[in-house]
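A single chain comes next, written as structure tokens; it is the form predicted on its own.
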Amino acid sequence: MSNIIDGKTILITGGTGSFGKCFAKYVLEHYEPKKFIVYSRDEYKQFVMSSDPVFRRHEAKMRYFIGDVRDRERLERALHGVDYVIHAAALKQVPACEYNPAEAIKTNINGAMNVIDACLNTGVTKVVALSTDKAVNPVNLYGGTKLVSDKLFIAANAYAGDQDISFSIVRYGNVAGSRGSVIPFFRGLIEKGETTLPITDYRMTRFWISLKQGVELVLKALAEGKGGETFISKIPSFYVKDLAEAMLPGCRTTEVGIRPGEKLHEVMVTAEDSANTMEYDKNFIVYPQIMFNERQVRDMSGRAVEDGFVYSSGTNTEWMTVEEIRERLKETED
């Protein structure tokens, strides 16, 4: 993967999540970028990642921005100076988004939309925007809003006219041991004493992605990106139910069914979309149907998937046993 980052101004929306303190943790310890702008809403959440000892040591470099993607005048003046730019921001709690659907509709797609503007009206040249395995025949709010964000900025290619610029898109599910997902829910349960974990159904399955994985995969878009391109890692499958012997051996569970907008497996790459989807060494590539401009061009040192292929995580050809899951637990403890 060529070197990009150096001496460039990046900034990324939603900054002070996991993603985004993983983000600029990696890009500071490994590259050496002009500024790095964290553009957030949260004060408080800005003067705790500040005060982190890798923030503290770079603090030459870094730059926080009090800020909404709702507000796009204000998105364009953080933008201003800007080479790069990590659109993580969102609303993620697919209840939250249920029972507040107007307010996931303003951060989600209307911040999208603001992202997307203020990109192109201040000389910004690669944007890469995240997105998720829930975007992928969406059964929730949630992953409604990030299926039109994703259209949104795989369409703003259409706008770039002669500008040097690209906007592309990294999908992955939960990252292992994120905020809300099951691995500190069972945790929390543990630590309590709980002898009993409950599956919500035996035949569940996820793919297993690290936020190191993650931060890998925006690296390659950012780098490799030439506009319009889903990135998706090639990651291994795990059953719920064996994650839960990995963490407490000899435990009992019981079923107690799927929650609302909740499914059965992770999809990445549905069938409709295998028409435009090449394999590559460790990753897909899904590319869209429309090329906007004549800089996007598919990398044809992959193959193209078979006609109806989906990757899914329950039909996936890897699969992480009992030992694997625990060995990979330890890297969720920090």
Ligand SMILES: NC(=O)c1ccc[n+]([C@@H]2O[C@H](COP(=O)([O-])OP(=O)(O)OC[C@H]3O[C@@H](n4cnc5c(N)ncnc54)[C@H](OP(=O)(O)O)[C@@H]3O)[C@@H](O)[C@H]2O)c1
Second form
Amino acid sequence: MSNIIDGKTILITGGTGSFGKCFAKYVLEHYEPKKFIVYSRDEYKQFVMSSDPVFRRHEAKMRYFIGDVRDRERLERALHGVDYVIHAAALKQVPACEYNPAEAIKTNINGAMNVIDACLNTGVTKVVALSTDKAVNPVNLYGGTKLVSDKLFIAANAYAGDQDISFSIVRYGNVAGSRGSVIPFFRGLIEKGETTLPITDYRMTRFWISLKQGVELVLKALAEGKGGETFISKIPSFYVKDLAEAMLPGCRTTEVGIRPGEKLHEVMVTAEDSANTMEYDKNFIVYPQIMFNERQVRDMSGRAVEDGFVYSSGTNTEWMTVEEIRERLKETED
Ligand SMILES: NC(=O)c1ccc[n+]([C@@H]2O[C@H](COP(=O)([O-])OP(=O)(O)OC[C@H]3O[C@@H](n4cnc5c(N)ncnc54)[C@H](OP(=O)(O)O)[C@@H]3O)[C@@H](O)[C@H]2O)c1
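Let's see the other form, the form predicted together with this ligand, since the form predicted on its own is already up.
To see the whole picture, the full complex is given below, headed by that same chain.
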């Protein structure tokens, strides 16, 4: 992958979030960007981030902008002189989005429109937006808003016209060990001395992706995206019941039923997408159905997937054993 970061100015919306901090650390420790700008609302989260030794070490390059993605003028101010934008800001808790749909729409949909307009108005050349498996055939409002956001970023390549700018997407599922996910939930129960772990459904599967793998995929999209692609990592699947066994060997389990807005499996590529999906060594790319400008070309080094192909954690070809899960759990401990 070519080094396109050195000497460039990068802005990340939602830079104080889990992804944003991991991305910022990775970029600062592996590259020499000119400036790295964090754009988010809460001054305290920015203060805490700026106090981290890694960011202190790079403080000459760091900028902290207070701003809301709902505010286009502020985005335009922040984007002055910026080369690349990573759009990570979102409302992403499924129940919170269900209960506050208008707020989810304002941040995830109107915010996406503002980021696109502001990038087009300020000379940004590359934009990568984060998507989720929940945007694929969505069953909850969070997924619905992210589907609209994905469509907006893909169509933004039409507005680009002759302008040197591309908009691409990176999609992944729940990050192993992320806040509110099953690993910290089981960990909490085990610490309290529970010997029985609740499983929503014994058939439930998930993909295993680390935050670092998510960061690397975004960097790949930044380096290789021509506009309109959805980049998806090839990663292993696991059964949630095997995760319970890996975390508490010999534990009892009970089946407690699927939660509202939850799916049995994570789906990244649907059968309907298969006609526009190419497979590469380490990832898939779903190309847009309509190419909006001549810069949007397919990377032909891969191969087209079969018609009707689905990339789902439930039908994956790569599975983790209990031992492998136990080994990778170590990555989620710090
Ligand atoms: N975590 C996962 O497992 C996962 C999986 C798949 C996809 N994703 C996607 O990855 C992205 C990043 O997720 P994450 O886990 O890093 O989320 P996170 O930890 O909840 O961080 C969200 C970030 O967005 C900022 N933010 C929220 N609303 C904002 C607004 N209106 N204007 C500006 N900034 C705002 C937050 O800071 P303030 O509150 O201070 O504004 C924070 O910096 C999201 O787009 C999410 O949909 C996450």
